[in-house]
Structure formats: structure tokens, C-alpha cells
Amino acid sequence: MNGNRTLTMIKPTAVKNGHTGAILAKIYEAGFRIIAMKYLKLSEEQAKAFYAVHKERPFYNDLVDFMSSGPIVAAILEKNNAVEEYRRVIGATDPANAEEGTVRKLYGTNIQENAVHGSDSDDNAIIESDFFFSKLERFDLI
């Protein structure tokens, strides 16, 4: 069964470049509801914890440095089949390979600074949402 929630983060470069509003507009245009949202800066320790699944990958340290380099916007999005639907909206991880009109094609600068994070599975959407938001910070709409 496909879940109805996913997590996104608008990454530091996209925030710095003033794309937060445009990205949120694309999210709303795609029919998502935002049930929780925060503007924050991850510490190095928090970024390491969030991306621990990639600890053995060669890009891990650069990813941690980047994700703790400036403010982000984290949000839980709600829609039927949310993970798959959001991944369609954001496009391929590498903006150079993303379809025209997707968030990453429009606002990403490279494979690391690709504008947004999106959960890759229903299970990870739950884990990632719990990382950023308590139950009190969520406004259930469905």
C-alpha cells in the first residue's frame, strides 16, 4: 500500500538563491498539502544523523558539509501516493537529467545542490518526518 506522506527539504543553495516560495508553489500546484513545516539550519551532527544511511558512501562528508552550510526548509507533504508523486514533481537527482519543468531542473545547480530532498520510500518518509517533527507539530488533514 502506498502512503500519503513524504518529507521534503529545500536545500541550502535553493534557500540562499530565493527559490523557497517558487518551490512551495510547485508543491501546492501538484496537489500536495503541507501538514508541517520548519525553517532551520542543521548542525553538522544533525546532518550526519539524518544522512547516516550514506555514511560509507564517498560523497557523505561533502553532503554533510553542504546540508549544514545554511538554512533549509523541511516539510511533511500529504497526498495520495505521496512519495512517488513527489519524486515525479522534483525530477531526477541530477538536474542535468531531470525532465523540463521539474523542481530540480528549474532550481537545482548540480547533483548535490539539486534544490530539494524527497523521501525515497514510504518507510523512509516516516523515519525522516520523525527526525524533524514531533506529533504536536503536525496538522493532520486527511
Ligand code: CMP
Contents of the next structure:
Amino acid sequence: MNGNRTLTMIKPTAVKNGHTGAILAKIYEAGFRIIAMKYLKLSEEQAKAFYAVHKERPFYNDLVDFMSSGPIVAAILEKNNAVEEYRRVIGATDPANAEEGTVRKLYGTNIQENAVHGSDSDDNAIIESDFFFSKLERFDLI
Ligand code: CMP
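Okay, that is the form predicted alone; can I get the form predicted together with this ligand now?
Now the full complex is given, and it begins with the chain already shown.
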């Protein structure tokens, strides 16, 4: 069964370039509800932990430096089949390969600074949501 939640981060370059509001508007227009949201700056240790699954990849150190370089917005999004639906809204990892109108095509800079993160599975959506949010920080009654 497909889950109904996913975790997103609006990445430092997109926040710095003033795209937070436009990206949140795309999220709402696509029919997602925001269950939890915060504006924060990851420490290097936190960025390492979040992306630990990629630690053997050649881009890991650069990714950690980038993701801890400035404030981000993290949010739990809800919609039926959320992981797949959100990945459709954001487009391919590399903005150069993303479809027209997707978040990464519109607001991404390059494959690393690709505007947003979206969970790649229901299991990771749970792990990543628990990374940022306690139970008291989630509002799912509306
Ligand atoms: P994200 O969806 O946050 O998941 C892992 C991140 O690693 C990805 O977005 C990119 O920011 C980054 N990434 C993936 N592949 C590459 C690559 N080939 N070169 C640089 N960064 C990458």
C-alpha cells in the first residue's frame, strides 16, 4: 500500500534566491497539505546524518557542505500516494533533465543545488520526517 506522507526540504540556494513562497505555492496547487514545517539551518553533523545513505558517493562531502551552508525549510506533506506524487511535482534530480513546469526545472540551479529534496520511498519518508519533527510538531487534524 502506498503511503500518504512525504518529507521535503527547500534547499539553501532556493531559500537564498527567494523561491520559498513560490515553491510552497506549487506544493499547495498540487493538492498537498502541510502537516509540519520549520525553517532551520542544519549543522554539518546533521547534514551528514540526513544524507548518510549517500556517504560512499563521490558527491557526499560537497552535498553535506552545501546542505549546511544556509537555512532550509523542512516540511511533511500529505496527499494520497505522496512520495510518487511529490516526485512528479519536483521532477528529475538534475534540473537540466527535469520536465518543464516542475519545481526543479523552475527553481533548481544544478544537480546538487536542485531546489528541493523529496523522499524516495514510504520507509524513508517516515525516517526523514522523524529526523526533523516530533509528534507535537505535527498537525494533522485539519
Ligand atoms: P536529493 O533529492 O536531496 O537526494 C540526494 C541529493 O544528492 C540530490 O538531491 C542531489 O542534491 C545530490 N546529488 C545526487 N546525485 C548527484 C550528483 N551526481 N552530483 C552531485 N550531487 C548529486
